[in-house]
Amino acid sequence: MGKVAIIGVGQSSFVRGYPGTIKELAFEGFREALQDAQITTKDIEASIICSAPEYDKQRSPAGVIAEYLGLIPQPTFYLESLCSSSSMGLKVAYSMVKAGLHDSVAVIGFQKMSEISSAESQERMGRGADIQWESPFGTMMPAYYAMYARNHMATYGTTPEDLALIRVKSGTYGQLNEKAVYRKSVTLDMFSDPESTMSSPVASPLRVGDCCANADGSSCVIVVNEEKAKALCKKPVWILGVGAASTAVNMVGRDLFNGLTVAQQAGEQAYKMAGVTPKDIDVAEVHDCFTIAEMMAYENLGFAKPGEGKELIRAKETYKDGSIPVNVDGGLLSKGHPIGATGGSQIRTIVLQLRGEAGEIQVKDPEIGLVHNIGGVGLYGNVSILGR
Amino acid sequence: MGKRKIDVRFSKFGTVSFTSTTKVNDFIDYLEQGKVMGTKCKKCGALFFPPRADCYKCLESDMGWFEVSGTGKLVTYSKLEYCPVGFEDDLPYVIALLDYGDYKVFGRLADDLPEEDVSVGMELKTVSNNLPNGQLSYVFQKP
Ligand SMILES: [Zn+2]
């Protein structure tokens, strides 16, 4: 059986409020991609729609996209696993394609988070949590990643300033990609200015600098087998490994509470699969929903020891020109999160580095790239290998 | 035909209560006598809370339930200064786990035990409390 290969990306701009509906919204990353890809609808044979449907008004989206996309009469349905739907869709393209079901499918993401009023939304943020055990107490995304964010300072020194170092980063990038949600620089100062929103706290440790915004957007990757990547593609960048985990949603079900197995696990499988270690990896996007994401992301993928992601950010290791550039398009933090739409638009940035299409943010010639993509809070864990 | 009535005593549990019916009801029953129990399964004796009705280890549902009692170690704790809708009245509040060894407790500090005064690492006990709105609930507290 033959490699498969990623042979379009594309993503929306990623906003606040989209004045358009879904259907919409998810063909500008579709667009994108087959502009992109130099294909049309007729070269693809399926699709994948990955969104989380608490935002959705729409009953089952995939019907409605793929007719919008002129993607019918193809076979098309919908996946979820929350914020990293569009890693596991790349995963369940990546294995229908080396199946031989189909030579292309497309992987489309979308949220539009404004989708519903800021009181509907309120309203579901109660019950990201299990609703039986931990929703009645208040719970809240940004507390449970504040909980991680505790143990590792009370673990490994780790310390708020470490943490807001990540954002300090993420501002520098962000204000370059003409995509993001927020493109103002960060500085270290903000976070000690009572003055500066980035200093007022959501759940301690952490601040509203720690934290990334909602966002509406979307996103799309086209997979294809062997023969139709080098039949249509000059620089064809190959799906290498594909990982994914899952765990107990509820915090007692746990017994790491400075790191995500899930994202252990899925790195592990990943690199197995590629038959490449940590150090093989030359540019990678991790998922930063909170800066303390980061730093566990450093940790969990053996780009640091436990306890030593706080050494990288200290020393600009994950900086452009640093020993592994981690987000440097600016991340969730400064891109913002569709959630639906953010493995896809994190794989769009590896296969621009690696086709070194990357502009000003451009990585100083990479071969290996990797995406880990982290659905609730490490309940799903997915990390996608892709090389040159 | 008489209408079966429907148990939903599980509606009283916490601020704002999400589920109403499960097979573990007698959490609030318990919860009500000033008991925080899990369950024991009677073929593989695994503890389970918060409780559940199935053991997945064995397949079991022949479940026995016993009380958490002794002290756990606070593993984290955050502070919220924001809230899902209908936890305003509460703010703000402190989430906290707490570690026993064979299994773990998901709750929120007492009112009275303010987050300055905790830290990783240290004991804590759980106990059942009533809350302002009349809802069942347990927090954590010095032992
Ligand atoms: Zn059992």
Contents of the next structure:
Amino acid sequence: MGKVAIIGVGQSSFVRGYPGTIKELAFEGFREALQDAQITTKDIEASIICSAPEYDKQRSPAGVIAEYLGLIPQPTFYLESLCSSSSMGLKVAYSMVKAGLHDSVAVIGFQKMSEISSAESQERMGRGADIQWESPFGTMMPAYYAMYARNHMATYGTTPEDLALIRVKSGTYGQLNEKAVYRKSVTLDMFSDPESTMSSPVASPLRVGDCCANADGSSCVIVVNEEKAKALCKKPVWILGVGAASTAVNMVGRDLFNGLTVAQQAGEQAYKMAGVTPKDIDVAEVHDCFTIAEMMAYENLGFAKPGEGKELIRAKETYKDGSIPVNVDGGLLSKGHPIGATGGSQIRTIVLQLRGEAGEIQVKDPEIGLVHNIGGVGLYGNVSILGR
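Write the structure block of the form predicted on its own for the protein whose form predicted together with its partner chain appears above.
Lone chain follows.
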């Protein structure tokens, strides 16, 4: 079959407490994607609905959302791989279109995390580990990533200030993103100021400023075959490569000394499929649920050698005008992290960059972009490479 393209992207504002239902929330991202693609629901042959189910009060949300969005009787189904759900949705949509099963597929990600309390949310995140052998011991997401941070510091001499510099970059661009939760500048001084929330400890060495916030939000990506792309879109963005990997759920089965292996493996697959190398990437979105996650992504994706990610952020090479701009929409640290919608939001940013439509955060003349989206604590890894 021919090539596969993205012709429409959309995203709701990411907020701390969305007042409507999950159907209304999903509609916001979907509507923007339809308007972006200049098509109607009749032009969509199938839909993939993506979220993490433990936060949803609605059982089997795919059918409910598809009905509300006018996407019946077309087939719909539910896809979940924790925080990487909508990036995995892109891979599945690509496969369906490439196989000729459908000419067009909408990938709709959503999460209304405010449906439950923060304490309940943390408990459900802990259940992302093995409920028999690990989560009963009280493991939480910040503690898991703190283990990776501790190891990175011990092995490579990375400092808490290096991680804080990543949050400073995030704040630089987050204040320019009208859809982000956190739209304030962040300074390095905040991390040493006991009066600043940013310096408050969470799981040593991670502080509040090193952690992203939960959010409610939705996203949508419309994937079509080559014929439809050329007929419907003046600036299609082509899916050049998709990679995915998984690993042992329990930490005892992990290698903590080489970052997230799923990111490295998924990246290698995507690079090979696209026929490119890390040096060919002009702009990237990486999964920065914690500052250490972005640091590890630099190295796992080949932007820096192991242990040298800190040099990139110190030299501001991952800023908009640097050699490899990363998360110039503020990333999860500023945008917030509505689990099922996160990957679609990252994809939207890269699509807008490749079209030259990213406004104040536009990177100069990018031709190839990368999206790195992680599910859980490196349980699932997805890397997508897009080209203009």
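In this text, the rigid core denotes the largest set of C-alpha atoms whose superposition between the two forms falls within 1.5 Å. Positions refer to the first chain, counted from 1. Note that the structure is a prediction, hence the values are computed from the model and not measured.
- For residue 257, a C-alpha deviation of 2 angstroms or more is recorded between these two forms after rigid-core alignment.
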